[in-house]
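Okay, so here's just one chain, in structure tokens, the form predicted alone.
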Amino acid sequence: MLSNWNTWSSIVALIALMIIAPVVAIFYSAFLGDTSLWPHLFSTVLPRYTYNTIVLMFGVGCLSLVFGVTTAWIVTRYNFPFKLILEWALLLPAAVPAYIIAYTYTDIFEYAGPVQGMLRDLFGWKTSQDYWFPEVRSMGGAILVMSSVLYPYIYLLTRASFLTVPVSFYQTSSIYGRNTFYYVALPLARPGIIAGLALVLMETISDFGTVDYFALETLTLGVFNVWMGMNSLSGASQISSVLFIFIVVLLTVEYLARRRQRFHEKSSGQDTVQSEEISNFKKIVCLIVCLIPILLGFIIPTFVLLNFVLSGFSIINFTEILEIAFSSIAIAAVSALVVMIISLLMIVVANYKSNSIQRILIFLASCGYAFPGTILAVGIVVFVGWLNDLIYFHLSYFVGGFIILIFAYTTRFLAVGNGAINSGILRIHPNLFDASRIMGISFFQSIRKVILPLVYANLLAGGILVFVDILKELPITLLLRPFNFETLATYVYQYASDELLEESSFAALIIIIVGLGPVIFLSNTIKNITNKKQS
């Protein structure tokens, strides 16, 4: 139990403890700090925050399931026009932050927008009293907006599950006259579906920009309001502790689903799932079903933003936006590099130079991705406050602010880097590393000469995913950034909150374009799964 406490494992354990500390700080502030606000929160806002959060999670979960599962089954099972394009195009909405779609859809569907204006001109309506139109800035609007960009989580994992179902199972169900989707594909893909749903719900909980713009009082927005509006950090910690319960439940569900995801076929025959030929009418239906989420989640908002850029060309401050883009890319690149270095060190130590205590610490340090940015921001402020009481940092506030921001990004996105590195490490035989050590090569040199070349692709892929996640991150940046520092996300948020959508459109487009990188990576992942299935 106490073996392997050497220099490297001790360094990793210390880093893991620092990353875990903000979560511990949240509970300390909530239960051992100022608890006088608890009764007020319970009797006033907390029930409403909790109810709205549950309704939002339920709505987004259901609609995302409809979009993700149906499209995954259609592109896996049937032949229809543009299928090869739609296979990867269905992942495009993942590149668009939910808050950007919220801004564009509000402009389209609000009372003064083009859709309602066209309806009034067409039917001769004069005021809103003459007709009914759904309110986009509502719970229903938030559900539609968030589902349109979050369903790719379910689509990706569900399609991967459908591709790995042995063809003999489909053949057996056909022999007995059973529906292959309901009796074979859906039950066997259930772990992947649940895992994807858990990710969707965690992203729903984490969302800040959409619920803030739509004025939905959820737990995440409550943390922000109590902290900034009431100037109560302990109250924000108390709401965060309630939100933590939701996170624990979702993590447990996702873990149980992933643990059960083991389905094997012991035959050595052909196991490629052949796509079915269907009638022309069904081909049209399949095409429409697949196009709907792409239109809602990518094509419509992208074209709206392009129109904003063209119509507002004279008022967009391109110089300022490009400077902010450079700053955003710089902080995201540095943070991604820090995350991947720490991930590489952690995973190597966990696999080759650790004991059970260190592995538990590394696992706990990987849980930050499950927490909303607002929660982590609260914990990091409390934790940094502790450090300031113990140690005096001889740094300017400017430098110190960036260090805190990078630390926050590392805490939030370390799980992404750990997952990418771990998937590569598991493919390396332990004897390779042991042989290097036996030959007298140091631990660090063994990582550089043996491990790094073999996991380079995983390192690059993980770095790209972390980079884009940081570029899109809003609540952590909004709450912890230094004074007079903007990122593309905060720039878009502030201008859009003031209804200045044209001024923010170019910055929003840059975020989407950069976000296409991991979408291409995810598309290649699915293609590799297909190729392995056919080999």
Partner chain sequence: MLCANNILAKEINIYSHRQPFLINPFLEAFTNETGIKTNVVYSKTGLAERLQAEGENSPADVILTVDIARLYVYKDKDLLASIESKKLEKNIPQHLRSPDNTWFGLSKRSRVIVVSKDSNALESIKRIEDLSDPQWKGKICSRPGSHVYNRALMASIIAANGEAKAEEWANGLVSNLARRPQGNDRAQVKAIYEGQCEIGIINNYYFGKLKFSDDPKQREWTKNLKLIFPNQEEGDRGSHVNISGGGVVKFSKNKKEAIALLEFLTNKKAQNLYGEINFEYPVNPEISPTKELSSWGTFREDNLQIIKIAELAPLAQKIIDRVGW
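The form predicted in complex with its partner chain is what I want next, because the block you gave corresponds to the form predicted alone; please supply it.
Shown next is a single chain and nothing more.
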């Protein structure tokens, strides 16, 4: 009987196993293949790749935390001008792909760009020898541009946590004269912050576009050099296995942080925090702090793209791009739905009914997020090949192609869905679910009636992050798509990879615009939910 608990946990474990399979396929080729490259890699490039990866992760992690947590706190806690706009505007950079922001920043800040040009005019400098200007294609540049588009993960999940902290907690800390932020808000929001940070760091590890454009030799770039340069997929997989160590460490830290921080809201319906009135000076400070990341992650890159669209108006094929936009949205929406359904099932099972093996499988099912997309795509290709030899699917290439693509997105972005739902479900006391089961309500009905209403905001947040992520996704789509199928991202890439930014600018802008709608909707929904709680 399907509603039986054990059946459900077994099904979920099976799905988790399917999702891990492509990663297993990568390892399979890593260790059964040619291992003669190891000594060369170890003595030449591997230390450099590892060092650069760690520095990049550390930098992006710190800066994203600063951007994400401070802004989340400010907009939750204080009243200041334009706050209602900033609340959702802070999410806008999430719609900007990192590979696009890298192009636009180089365009502005390089020698021939407007900023240096203006400085030269202003001070009468003639050549690059006359003055010092920070190199945008550098580690510092990469940290800045990546943080300014990745911090929304932290902002979103942290803010959701801040909003749901019962107001009595804040009042208690005020009575005792303690700092509300350090003693109440921050510790209580830790699962959300860490979940966001883990996503940011995994995105950082797997990024290819930015590090390639800035020529930063990270492990991910190394994977490509070995694969393409030495014609050795097994060498590339071996470097990926170094990456895998990073990923497991990250996932474990996240898991432990959650466990220690597990707490439950026993009485729902408590009032949540109200914003505070502050002095005019503080209002201005708040405004500036919130504007900086929006400026860096959204306004500047969008402005540059708009500029390209205007200057390249005659060479842009608008109708073609709009058709492509439609198919991009369709595939992203369907895939996001699939990802969230699987995430929900998985997290419910992992939290309420699973043995340790099942929990480990579910835990590992998130790791696809941190692999370089192309390597994961190759793992999927290999796995689907095996599967097809085993059971021959009588699907047309067209239908089969889409199924593979959706499966690939699931392996890639499940971590985002799991992270979002997990941070919500940890607040629900297990008794609630058990009670529902004891009353003889089926697994599905229990999810629908008990879990769904309580994690609705998290489900939506996760779904929209996944949707936007898929819209931006490049390497997997590029490799696994059916014939003649373009998405906005692949369309942008064919030009941008050749530095033909004008041709690609309109499609890039559409990616951002399409991402905006859901992001704004999401912000409003979260607010409405908290408002309802209060009334």
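Residue numbers count along the first chain shown, from 1. Rigid core here is just the name for the largest C-alpha set that superposes within 1.5 Å across the two forms. Since we're looking at a predicted model, the values are computed, not measured.
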- request: Tell me, please, whether between these two forms the C-alpha of E135 is shifted by 2 Å or more, with the rigid core used for superposition.
  value: no
message: With a threshold of 2 Å on the C-alpha, tell me if F467 counts as moved between these two forms once the core is superposed.
response: yes
